[in-house]
Amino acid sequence: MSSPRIVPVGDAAILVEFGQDIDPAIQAQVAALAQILEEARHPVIREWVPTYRSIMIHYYPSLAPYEGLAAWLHDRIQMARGQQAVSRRRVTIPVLYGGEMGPDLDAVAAHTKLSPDEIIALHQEPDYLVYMLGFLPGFPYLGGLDPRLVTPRLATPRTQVPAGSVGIADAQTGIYPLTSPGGWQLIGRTPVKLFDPEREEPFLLAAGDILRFRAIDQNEYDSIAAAVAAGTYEFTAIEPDYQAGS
């Protein structure tokens, strides 16, 4: 892994780059530094935004010069690089595949030359790493899609994709947390809310989580959706038992 770079961005932000690739080892270093920043709560830092391979750190330039904060960050980067493997939450997302919920399942089948049942089985098999959240509040970019499922985006994006839709775009899969336009190939839908501003923690997922999909039928989908609407559904993440880098 190459040495991290600390780069000024304008007069109120610093970018820390850990590499150029989408790689679990790089994401583990991003997660380690994010954890250190969370624990330190440096008064000069306003917020930080982790991505696949970097962290953008926004700060108050009136409270500290760039050089001083960059030196502080350099020390924390060394701490992150020497940190033990990062614990991950393991979460399971229920999905109703195909039909109205997954209108592009047949198109993905035609492109991949697999049957819809094979696509559903292969989509459930991996442990996906949540590399980052973006595009929409709580939208998880997941790494680990089986190469046999790689399918290009729609030639013409939809103007409205329902919240909870599970899609494939090239070598990635993800979940739309809100109704929005989008061009991913939709293969299913989850009744679980990934983003809810009324919750104490609005985001269901976080960068670094390990996610698996679980196929459900219409009855279970309706039952979960009713519980979510009533505010009685309890999403329970499995306690950390996966170590990044292990």
Second form
Amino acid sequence: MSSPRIVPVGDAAILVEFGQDIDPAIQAQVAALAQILEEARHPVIREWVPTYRSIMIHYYPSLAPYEGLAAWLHDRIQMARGQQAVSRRRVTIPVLYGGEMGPDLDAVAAHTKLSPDEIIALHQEPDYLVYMLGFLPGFPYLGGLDPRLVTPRLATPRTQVPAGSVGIADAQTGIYPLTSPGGWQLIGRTPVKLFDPEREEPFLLAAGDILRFRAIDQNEYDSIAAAVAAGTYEFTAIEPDYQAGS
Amino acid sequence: MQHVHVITPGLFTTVQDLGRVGYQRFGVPVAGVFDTVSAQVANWLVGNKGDAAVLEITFAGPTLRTEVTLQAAITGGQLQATLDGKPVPMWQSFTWQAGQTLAIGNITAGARAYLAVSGEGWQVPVVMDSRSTYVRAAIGGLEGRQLQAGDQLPVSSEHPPYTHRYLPQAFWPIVADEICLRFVPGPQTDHFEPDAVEKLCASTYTVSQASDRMGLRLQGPSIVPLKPDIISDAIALGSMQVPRDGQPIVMGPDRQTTGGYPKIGTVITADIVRLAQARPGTKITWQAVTVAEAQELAKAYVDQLYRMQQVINKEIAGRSFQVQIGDKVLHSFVERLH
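Show the other one: the form predicted together with its partner chain, since we just had the form predicted on its own.
Next comes the full complex, this chain leading.
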């Protein structure tokens, strides 16, 4: 494991880069540094943004010289080496596949030469890693899609994709946290809100989480949707003790 | 709660404070005022804290009528404003009586202006620790969007007695048609030709019409990246990302949190306010600086901001002078020493 590259981004941000690949082991280093920053609460740091292979730290340029903060980061990263692996949360997202909720399931079946049932089974199989959130508030970039499910984007994007839609675009799968235009092939929808600015914890997911999809039927979809609308839905499928990074 | 009525909204007017800090890791852009100096000054002029919510006005201002007597102040890009038809000056507080109509005209120099009101500003709901509007995801501000005719903007019903406050002209930012922006090269200079930074510094770019709060798109000599994509990483305010066409985009407050274009440099903190006031047609030249130099400039910038606050609050006494040299008028402020 080589030392990370630490470089300035202007006078108010630092980039710590752990590699040049999309790789769960590199993401584990990113997650470990995020954990260090969370615990340290360094007074000159405004916030940090973990991504696939790096983390950007935004700070107050008039309060901390770059060299000092870079050295602090370097030391903290060295100290954390070899310590226990980062703990990851496990999140299960209920999905109603196909039909009105997944209007492109047949198109994905035609492209992949799999049956809709096979697609639904393969999509639920992996432990997906939430590499980062971006593109839209709460939008997860997930790693781990079965290569057999790879399907290109729609030739013409939809002007409106409903919030909760679960889709595939090339080798990625994802969930739309809010209604927006989009070109992903939609195979299902979750009644759970990934993003709700009114909620105490507005975001359901965070970078580093492990995510699974679970197929539900129309009845369960309706009851979850009703509970979400009433504000009584309790998201119980989060377990904090999964060890990753191996 | 009382209200200010929006009679005409202006071109693109939004409620903004100093931004939504701490949510970029969830994919939420910071948003917030683009010109943080003018916005904070407007707030200090009416007795607010610097981070109260103001209206950010773009190119053409709104017409507004208040139902409660307020103190108000307008700062930023140059414009004409009237209160029931009578001109009101910029960079100082004025009383906006209940029932009076404030008409804010077109910005003739610069791109953005700010309207602050007393009682800690526009009282729209706080969403994720901020009142800033992020239009693309309809977060914050007034229903997450730009103002529309017929809107009612909530304001406090409690306002302190009128205190005249002003910022001497020596402190007003100079808005020019040609600006030099200083930047720190990186973090992906290795994605470009070895002489790309030099080439950038030797060239003049023009701000294009397609610019907005997300980013200022520039037109000029192409700096084509050798490797056009990176694995998406985070984006800082002022970062200059360069897509395949080689035309840089300088990222603003509504920038997306992550992106896959290589970045050749990042505009320094002290120069963001000049970026904020650049308009389509503004000419930009570049100067590369080290991070240490940029941080010295950031310190000087923060000191100057603090000094402006003290002058507004009359904690520093002094006199303003005008000096005419040929047809040029210079403004200076001389502090009285104790």
